[in-house]
Structures are given as structure tokens and as C-alpha cells.
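Have a look below at one chain only, the form predicted alone, in C-alpha cells format.
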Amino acid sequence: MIIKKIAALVSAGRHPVSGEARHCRNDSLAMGIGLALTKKINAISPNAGSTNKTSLRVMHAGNPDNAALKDYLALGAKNIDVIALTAECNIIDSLANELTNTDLILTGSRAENGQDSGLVPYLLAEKLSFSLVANALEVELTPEGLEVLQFLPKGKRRSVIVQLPAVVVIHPLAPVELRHAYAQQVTGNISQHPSLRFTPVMDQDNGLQWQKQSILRKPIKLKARENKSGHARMLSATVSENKGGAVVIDGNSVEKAQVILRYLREHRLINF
């Protein structure tokens, strides 16, 4: 299998404390995997000409003057192609127009601006009719296809073979070492792609006004404390266990409420 074109999508992150623009770590991991994969593929065929070598295209849809893009240059991106979107443009259609002939698209799991949904890679894969693999830790090229190591809960892993073209979503725990170099930031280039095509968003409600607000604090779940030994906690992290409980079917509403009240008092979730 031959991969000629690899793309890594990057977004503008935001520092959780200061709010300053910075690189998004999830997207930086995707770009790091793309750089390593490109280097390995080109090392296999060192005699290939410059036109036949595999290339990594780093793309950003948004403001080309965003200060966060310089961080991606410092992390190894030699050039960043920017699609300067406006309020009337659809990000999915704009990216799909530029990535139609791409073999592999790497993205992070989600951006860092407020309540971002993380649906961009899924919508993009649907738009391009590409295969999609989520929660990827490692990406390797094999004769059978693209081998992806997936993250699974409780420390489990799974290897899958993906047929190209594909969109691979990188997990935040991917073992990628990020190195910041100021020299690369100075020599790197940020440019807009010459053939940009925008698709306006069809808004049925012309009077709709968008408002920005700070991220909402997530509610704290009411959970009973568990007094377990260290050995029991390690077992619960690797083995699915039955936590018990009681299913009350018979009885009236008062009796069922008494069962719930007894549980809350037993675990000191209420004090009356």
C-alpha cells in the first residue's frame, strides 16, 4: 500500500487559566503522528524523487493571523495552509474541497474552545465517504493496509486494519513526544491556499443572533464513597465487576422511596 498525501488538521487552542491562544494538544499529537509516519514512509524508499515522496499537509480553518498557529510551526510543521473562513462559510464543505484527493487525514479528538463537540472528523469522513477510526494511539503502515492501535477502557488495546482513504482520530493519551523549537517557528511559513472555495451556510432564520459565553461548569455527580483497599481498586480498574444494588419492583411508591432514602443515609449522602 502506498500513501502519497497525508493531512493533519489543527485548531486554535486556548490556555485554561490565562485564556491566551496556544496550540491544541490533541491536534499536536495528530500532527506529531503524521510527521513520524511520513518520515518512516520516506525512509523505506530513499531513492524516490521529490515528487514521489509522501508529504504531510498541515491545515487550519479559521483566522490566518491567530497566534496559536506559530506553536505548530515550533512543533515541526514546515508550512500551514490556512482556509480563512468567514461567518457565512461551512467548515466541513471548505475542508472537503481541499482534502478530496488525500489518502489519510489525522485529527485530534476535539478542540479546546468551550463546549466544542468534536464532530468535525465524523462529519468530514461522512462528507468525503472515507473510513473512520476513533481513539487511535499508534498508526503504522503494513502490507495489509493501515494498522491502527485503538484505545479501549480499562487498559485494553485493539489493532485494526483500515483501508484507505481514511480519517483517523487520535486519542489524547497517544505516546507522542512534543518538542518545541524556536528555530522551526521562525523558519516556518503560514500561507493561504490559492484555490479556496467556500460554501455558504443556509440559515432559515435570518434573524438568528449568535452569542458567545464562557464555558459552563460541569455539574458534580452525586456518588457514594467507596472504601476499598489498594488491591481492590486495581482489580476494579482492570476487571469489570458487579457492583450489586437492589431492584425494587414490588411495593407502592412510599416503600420504594424508603429504599432510596435508606441507601442515601447509609452512604452519608444526606444527613436527615
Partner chain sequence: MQMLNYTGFNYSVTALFWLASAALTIGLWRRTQLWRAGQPAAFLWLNLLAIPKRYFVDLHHVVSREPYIARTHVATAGGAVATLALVAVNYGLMMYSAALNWAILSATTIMLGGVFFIWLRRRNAPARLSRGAWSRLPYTLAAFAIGLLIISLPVPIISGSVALLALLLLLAGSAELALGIGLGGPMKHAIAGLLHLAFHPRQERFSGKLSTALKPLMLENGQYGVSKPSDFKWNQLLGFDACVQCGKCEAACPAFAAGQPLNPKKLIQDLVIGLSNDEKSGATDASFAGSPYPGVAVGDHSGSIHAPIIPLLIPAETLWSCTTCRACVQECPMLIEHVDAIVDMRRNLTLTQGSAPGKAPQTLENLRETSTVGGYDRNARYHWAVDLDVKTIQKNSPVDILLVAGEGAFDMRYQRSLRALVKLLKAANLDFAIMGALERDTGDTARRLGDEATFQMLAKQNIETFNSLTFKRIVTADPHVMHSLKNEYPAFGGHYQVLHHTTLLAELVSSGQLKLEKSTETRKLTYHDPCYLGRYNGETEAPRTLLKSIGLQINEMERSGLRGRCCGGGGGAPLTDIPGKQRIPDIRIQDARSIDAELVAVACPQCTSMLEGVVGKRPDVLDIAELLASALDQNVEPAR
Contents of the next structure:
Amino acid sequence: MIIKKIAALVSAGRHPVSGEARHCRNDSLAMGIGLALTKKINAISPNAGSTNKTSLRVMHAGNPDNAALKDYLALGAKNIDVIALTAECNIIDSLANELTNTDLILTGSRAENGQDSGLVPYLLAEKLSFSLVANALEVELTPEGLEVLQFLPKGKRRSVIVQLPAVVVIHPLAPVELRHAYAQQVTGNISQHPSLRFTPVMDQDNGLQWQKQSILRKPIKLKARENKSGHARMLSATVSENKGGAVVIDGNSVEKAQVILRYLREHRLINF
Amino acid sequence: MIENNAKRINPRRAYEIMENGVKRIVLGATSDFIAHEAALQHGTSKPLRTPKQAKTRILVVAHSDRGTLDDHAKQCLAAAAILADANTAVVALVLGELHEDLTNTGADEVLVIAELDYVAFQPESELFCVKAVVETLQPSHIFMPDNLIGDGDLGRRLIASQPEKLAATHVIELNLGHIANYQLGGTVLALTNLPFIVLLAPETADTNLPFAASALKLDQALAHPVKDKVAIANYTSLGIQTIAAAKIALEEADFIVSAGNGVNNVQTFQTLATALDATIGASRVAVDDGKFARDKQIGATGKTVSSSTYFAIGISGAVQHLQGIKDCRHVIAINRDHSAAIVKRANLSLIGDAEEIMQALITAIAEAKLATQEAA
Amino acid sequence: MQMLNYTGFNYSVTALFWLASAALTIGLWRRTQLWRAGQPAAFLWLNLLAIPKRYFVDLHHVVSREPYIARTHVATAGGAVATLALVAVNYGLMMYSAALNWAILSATTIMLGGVFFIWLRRRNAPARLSRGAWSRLPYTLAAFAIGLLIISLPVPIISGSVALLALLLLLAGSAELALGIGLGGPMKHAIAGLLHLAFHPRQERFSGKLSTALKPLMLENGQYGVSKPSDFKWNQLLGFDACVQCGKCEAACPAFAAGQPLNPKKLIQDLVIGLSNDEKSGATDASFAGSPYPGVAVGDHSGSIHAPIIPLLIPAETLWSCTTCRACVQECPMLIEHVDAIVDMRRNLTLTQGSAPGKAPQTLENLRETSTVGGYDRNARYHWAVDLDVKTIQKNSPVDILLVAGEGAFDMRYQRSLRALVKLLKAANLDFAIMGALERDTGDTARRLGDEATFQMLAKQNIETFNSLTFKRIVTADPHVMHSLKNEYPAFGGHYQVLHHTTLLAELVSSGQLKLEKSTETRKLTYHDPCYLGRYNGETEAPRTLLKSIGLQINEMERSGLRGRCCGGGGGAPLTDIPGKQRIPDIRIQDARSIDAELVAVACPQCTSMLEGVVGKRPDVLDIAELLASALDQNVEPAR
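I have the form predicted alone already, so could you send the form predicted together with the partner chain?
Below, the chain from earlier opens the complete complex, with every other chain and molecule after it.
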């Protein structure tokens, strides 16, 4: 399997407390995986001419002046290609336009400066008719295709071989060590490549009108309405929920061990 | 197979029992009545919610794990059942085998596609299957758990494949009027109307339902034979491996036993961790003492964990430590001192000698495991 | 015959003298070439004239802390210098005067006496002293002295074989002095040490001022710290070469005591290995004959002048173990600047590789993205003060005192100290205001971790804020904040009068503006000097005066005042968290326990949290502000 063009998509992040522009960590992981993969592939055939080398293109669709971009430079991007878009533009169409001839597109799992739905890689793969693998921890190029190690909960991992071209969505726990070095930020370059200047595709109305509220309001859990008796209502109104947990002081250790087992079983935390 | 376009009449069409006891066939309805009867035979004390003739449906799609649906999937079923009106049935499309009864989960109808187990990665077949079911049932909404065992992924593929349909992901609050999720990096709560596809975050609905459902099993054929239809496979699944609990990173672990200053015998502690198949953590003091490696340290200066179970043994619960476990759901503590800070945080606290209780627990676990084996 | 012999003998001493002088000159020239491989640094030739003063005042001030070695050194070095001068005149200029011989005799006797005491101590030397070549020194110096002693004796005693013996001894001694200096032997310390006094990178140290601020990097010129020995300034290299391997730094280093892989002496010696070898002759540390970096074997490290220092010559963990407490600098008799060297190397690791370990990268990210160490909301920094009715500074509304709380303000424990301080300031009827959401971290931690870029960014932002406000003085309870604002911001154009809260309170108490009663505290009390207050800012008296003013008696721990032992909290060391055998704060609390102290008074949020982090039975830890606030005169109501 030959892989020539890799792209890592990076978005403008935003610190949740200060609101300062910053790299989106999930995207940095994707970029980090792309950097490592490119390096590894090129190390196998070090004498390949520059045209045969595998290249990583770090891409951003949005404001080229966003301060967040310099973080990606500091984290190792030599160059960032920016498709200059305003907030109303449809980034999927714009990105798809640019990425048609790409073999592998790496993305983060969720942005932090928009709807953060995690849908961009899926929409892009659909648009480009690329394969897609999500929750990727590691990627490796094999003769059969791209081998992806997928994250599954509870310590499980799944290996999948995917045919290229593909979009691979990196999981937040991917073992990538991100190193922020100021010197790289200074030498890195942000460019609006001339070929990238095209009329942006305007976003279609995606239908959902969102109304923003403060996060100070805690989400309300959906509960079934119960037709309680008057007595039951009184009870639930007067007997407040016990805030602290149960404390077992008396009894011998065998009894205490049984209390623990009972609790674990009751909450289905163990299966014996 | 012979294709025949002639209309046939279902001999067991849906009926209603009139006041005078006469059965009356309901035109245009599916065979809900069987489920209805089945549920009645169950003898459950809770009233049955399942509509006699559903006019609309809410489809809940979820992968099973070893034959059962997890809490998260059941929360989606519960949400669907709570939001469903009297004429709406909740259909559970279970990908993977199912060995449990779903009558208490709110599922009126259940469609099990055993070969789409999450262990194998087969998104194309799954998407084809879901689309086929959607085509047949024409649900008003699709609810899916936004999880990492395949439903979050499948849900997004579904959304992307039909961009004209309204959808929302990471939904943390829903009711008939609206849904809500966090946006802008978790800094705002965004509300909108209930869209067609809803990917639900965990803990959005209470699974305690005051009603039962019939959980009628639907015919697999509804989903069409899945395998044959997907011609090109872009993916080859190489199978699953499980990392031993002891080796899972603390950030990912679901069951952590953690040792503090009060654990003198590390050997006993490790035996207990193995018996519980738990990942080992430690307080700063225990790490400073050299009993555990630095990467086991939990707390503000160590790692932040979010396991379902956090079993703190001999940990007094310094503020920094409690910061590291703020996202843990069930905290169990063994401590000598009942006034320790960890006791206030814990859901269950046992006051006494850590070594003795650990020993007793190891014995109790061994007995329980033996009993479970014999039963099986 | 005898006459001729005697003349021939004199001639041979003269020849030996000139031969040795030539060897010394060549060796010295080679040595200077090594130093000159470093980066250019401004210097004044005129400072060569200052050497005697700097030697007898500044250097001797340090050496005299150990009178035994001070006296032996005066005898040995004084004797040797006198001897050499006399030999130069009498034999170098071929005067062969008997009177001068008598003078040489007495000078060598003094030198020999000194050497004898050195030898005596070497027999039972403390572990901090290096062995190896340094163990040979008493013998070669003795050979030199005895050789000259014999030569200068009245003529008749000399016989052929004794003369030969004397010449051989002199030859051996001269080899140590002349060849040894050029070849990097122990005696190079004499020349390098004296030149280091003249060309020291911190000239302010010799004008009686403290010089503790780190030097700014010209980031815009691509200065990213030190990667290879030749990246140091030439006068820094000269300073490393002056090291006498006395190990005073090692004995004072808290990281070394805690078993972390740092030994300042070894660090300097590794840099000497680096500076002494070109790429072709890269050498290992195998000949190092002192204590190793704890837990790191000696002999595996090698380097040369243009080769990266980390990790082949010095392990990265060594650099990240440092708390920047400056105890090594305080103790160094050769006035070497270890902390500057460590931060220079850290700067390169952080700025070009981003490889600071542990929680350091997260902290630096927090500082860049939230202007706080912990990633907090800046608007929440003064939440502890909402009920205290304190003014928040506004533009266009002048105050006398601006209170800068620092990162400790986010720590629930330290908020108690800050509340106590506010109570005291109010009791003294001061016109003060807190900084509110305008405050950004000073960048102190970033700078110590080598992230000069983040430090300079924060410094510039803070200076801009300060310049938009009107106040007379800044007061802070955090010595790290104080050090940044007072000592390091001037390089970026921020000149402020910055006081530690203890200094201000001591001023208020002595002027009677703050009235305090006697404390009801009866527990046995000690005071822990924060490094950044004591060694970095020279303030050791105000805290003690304050404690005495409320009737508390201070029981001093081992190592206090300017020589206080670090709590382990500085320099980002709790973030890099390099494992050792024990923790530094445990050692400090052990100091307190060993004098049976029940209460440790502190004056720094880092010290508070480090010392309170010690588990097990330990003395209570209270900020001086807390102790004072509890002694406030309850009958005096603050005005307003």
C-alpha cells in the first residue's frame, strides 16, 4: 500500500475558562500522529526523491489570523495551509474541494469552538466517499492497507485494516506526546496557498436553531412521571435524600466485606 | 424466492377487544397485539405502556455487549419510552446478541441482529441494516447512545449519510420540548427542538420506569439479510484484544482500587486488586513511600480518574486527592477513622482495619466467584 | 668545585623556573582558548585590578564560614604566591641573593605549614570533597615547598644527592603548578578563580548588592538558551573552570540530600569536561572522583565543546531536579553561578524541544492560555476577599498600596493567610486595593522552567497593566511574585517598589501604625526562611522582628537565614517531580522536629503548601500574617 498525501485537519480551539484562542488538543493529537506516520514512512525509504516522499499537509479552514494556529506551529507543524473562511462558510465543501487527492485525512474527535458535534470527519468522508475509522489510537501502514488500533471502553482494543483513501478520527487517549516548543513556533509558517483561494461555498441552513444558555444551569435528567399517592408525595417532599454515603462502623470484618460485595452487586459493578 | 406482488391478508391482524368482548380487526396496524398479550401474561405489577396499535415509532439503536444492553443503551430506551405518547411504540434495534428481557426497559418491540456484534468492525453492514429498518418502520425519531462501542460512530455515519435530516449529538438533556448539549468547548449549553436523530450522552434519563413494555421480538427479516447486501468491504476487522486491568491506564480504568497510607501490606492489596480485576492506584503518600510507582498517583498532582468504581483503602482523602476522583461515580472507602474526609465523599464507608477487611473481602470474593461458577 | 656546583645548581633552578613559566604560559593560552569557545560577553579589562579586593573581601567572606580551611588556604596560597614571587626575582632574574633565600625559606615554611593542615584534613575528609587529583595536591604542593625549602637553606647543608632530591621535588611541584594549570589539573583553580573574580558574569555581586535576577534572553535574536558548552558565555565557562570541587554546594543542595539525581558540583565538573574537550577528544566523566548524581553511575557520560549537553553529558533529570533555591551559589567559595547555568540549559530544552517533564508542560500551557498556573479563571482570584470589603484597583483611582496575591490566591489554604494579611492592612488603616481580575501570573514558574517566551509575554502584559494603574508600592505575600516584580521586571521596563508583606508589616509595627498585643501562642516556634525572600531578596530580619514584636521566641533550625534550607517548592520542582529517595519538605520538617518545634512560621505560599504536605505528625504551619492577625488589638476598631 502506498501513501503519498496525508492531511491533518486542525481547528481553532478555545480555552474553556479564559476563552483564549489555543490549539484544540484533539486535533493536535491527529497532527502528532500524522507527523509521526510521515516520518516513519519516509524513514523506510530515505533515498526517495522529493516527489516520492510522503507529505503531511496541516490544514485549517477558517481565519488565518487566529492566534490558535501558532500553537500548532509550536507543536511541530512546519507549515499550515489555511483555507480562509468566514463563519458562514461551509467548511465541509471547502475542505472536500481541497482534499480530493489525499490518501489519508487525520482529524480530532471533537472541536471546541463551535457545535462540537464530532460530525465534520463523517460529513467529509461522505462527501469524498472515503472510508472512515473513528476512535483510532495508533495507525500503521501495512501492505494490506492502513492498520488502525481502535479504542473500545474497559481496556479493549480492536485492530482494523482500512482501505485508502480514508478519514481516520483520532481518539483523545491516543498515545501522542505533544511538545510545545517556542522555537518551532517562530520558524513555522502559516500560508494561504494561492490554489486555496477560491470562492467559499456558503453554508446551507443546517436546520437547527440553537439557543445558548449558561452552563451554570445543570442539565435535568429525564424522569418518567409517576402517579404517586398523596402519601408518597408527602414522603418524597419531607424525607430529603441522604447526601453522605452509608457508613458502617459496627460488625466484624467478614460482615463488612459482605456489605462491600452487596454494594458492588447492587450497582452491577461486579458480575459474581 | 418467488416474488409475488399479490396482496395477502395477515390472518393474525391486530385487533381491539370491544366493550362487549368482541374482537375487532384494526386496519393498517401491525401485529402489536401479540406483544400485548405476551406482556399481559407476564403478570408484571407495573401497568403496560405498550400501545395497542402504534401509529408512530421511536427507534432506539444500540449495540449489545455479551448479550446485554448497558446502562447507557437502557437510558436511551427509557428516554424514548418516557417521551413516547400513547400511540407511539419504542422499537429497540439491538446490534449483537441479546440474552436479556427488555420488558422493564421501555422497549415495546425488539429487533435483534445478532451478527452485527460490536466485536467486529462492520460499519457498512450496520449502516445498511439501520437504514433498512428506518425505511420499513418510518420512525419519528432515532435515539442512540453516544458511546464508544460503536453507536456513536454508527449514529454519525447515519447522520452524515442523510444530511437533510435534523440531528444532534452529545445530547445531555432532552424532553418533548427541546434537547440540549454543550457547545463552544463546553462553555455554553445550547438548546434546540427535538431533531430526528438524537445521540444521547450517558445519564440523560432515569431507567426506573413506572410502566412495563411488551418487548415483542420482531422478525429479523425487517432488516433484510445484511451480509449479502454490502458488496465492497472497505474494512477488515482483525479482532479484539483486552488489556489486563492491571495494565490499563488509570485515566481509562473503570474499576480502581487505590491504596493510601493505611495499607501496610501491599501484597494483600494487590491480591484484592487481582480478585476484583481492578486497576491499581495510590495516594501521594503511598507513592512517596515507594510502595507504588509515580504513575499510579491519583490526585491534583497525579492523575485525574473517572472510573465507575473507586475503592479507596486507607486513604484519608486530602483535598488534592479528592480533586483527582471528582468524576468517579461509586466511591467505597475503608478507613480507620470515621471522621476522615474520604468518608464524607464516599458512597459507602467501612470503618476498621484495612488489612482485616481486605483479607475478608478476598475470601468473600473467592466464595462468590465459586458460587457463580457452580450456578453457571 | 663546590662553588661551581652551587652556581650550576642555581642555574638549574633558574632554568627550571623559566621552563615552568613557559609551560604555564602555553598552558594558560590553551586554557583561554577553551574559554573563548564560549559566546561573547561584555567585560572590562580594568576589573583585573579589582581582583585583590574581590579576593580578600567577597571570596574570603564565603571561605571564612569555615575558619579551619580559610586559615590553611591563607597559609598555603599566601606562602605559595610569596614563594613564587621571590623565586621569580631571586632565580628568575638570577640574583641568587642569600637574603632573598632567607625570605624564600620563610615563605615556603608558611606554605608547608598550610599544606600540612590540608594533608591532615584530607586524611579524614568529608564526603563532599573530591578525591582523585585533589588528593594528590597536598603531596605535590609539599614537594614544591620542600624542594624550595632545601634550595633556600644556607649553602653548606647542600650536598650532591640532597640537591638532586631538591631539584626533583621542585620539578614535581612545578609540574603541578605549571603543567597542571594548562592541562586542567586542580591548580587551574588559582588562575581561573582569580580571572573569574575579574570577569564574573554578575558584576553587581561585588558592589555589595544581591544579584539574583535571571538574565533575559533575546528571543527575537534566536537566543534559546544553552544546548552545548560553547553556547555558554565565555565568562560562564571561565567560572566553571574555577571550581575547586570543595562540595559545599553538594552539601547545601536540597535535591542532592533528597536523593534526586542532582549534584551541583558534578554538574559543574561535567560542564568542565564539556568545555575542555573538542569533538575529537571527547572525554567521559570517569575520572570524576566525587559524589555522583544520586542514582546515576559515573563513567557513562561524555561530551565535548560543540556537542549537545543533554542527555549524553548531563541527564535531563539532573536539570529538572533543581529547585533554584540558590543554596549552592550562596555556599560557593568560587562564586560560581550554578542556577544560571541550570536555567540556561533548561531554557534550551523547553524552548527548542518542549521537553520539560511531569506536570510542567501542562502548567506552561495553563500559563499561556489562562495566565494562571493552575488553569483557573482569573476573575476568581480574589473570591476569598468578597466579604472583606476591600477595594479593587480601578484605573484613574490612585491607591498607596497595590496588593498582588499571586497564584496562592486560588489555594483554599493560602486564602486564610491572605485574609489575615488584609485584616492587618485594614487595622493599620492603609489605603490599599487588590488587583482583581487584572492580575496575571508573573510568569515566575515559567521562567524557572526555562519558558522564557511565556515569561516575557506575561511580564509585558503585567507591565502594561501596572503602567495603567496608579499606586505607590506593591505588596505581596508571595516571595516569588516579589522576586519577579522587583528584580526581573526592570529588565523589561517595569520599575516598581515591591515589598514583601513581612517588610511592610515590620515597618508598620515599628512606626506604631499597626498595634499588636502579645500573642497567646505558647507552642515552641521556629521560622522557615523562604529562599526567594532570604537568599533572593536578603530579607531575613523583618519576619523575625515581627515574631518578636508579638512576644514570640524563635528557635532557629539548622540552616536558617541566608543559608536556610529549601522547602522543595521553587523552580517548578514540584511540577517536574523528579523521583528521589525522599521528599525535600520531609527533610525540612525533620529540621523542625529535631529542635522539637511545634509551630513553623512561614512567609510564602509555596513553603506553606510544601511543608503542610508532609504527612505524619508534624508541627503546625502558620503564615506570619496569621500569627500577627491573631494578636491584633481587639479593642481598636479600624477606621472606615
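Positions refer to the first chain, counted from 1. As the structure is a computational prediction, the values presented were derived from the model and not from experiment. Just so we're on the same page, rigid core means the largest C-alpha set that superposes within 1.5 Å between forms.
Taking the rigid core as fixed, one finds a CA shift for residue 256 of 2 Å or more between the two forms.
Relative to the superposed core, residue 265 moves its CA by 18.8 Å between the two forms.
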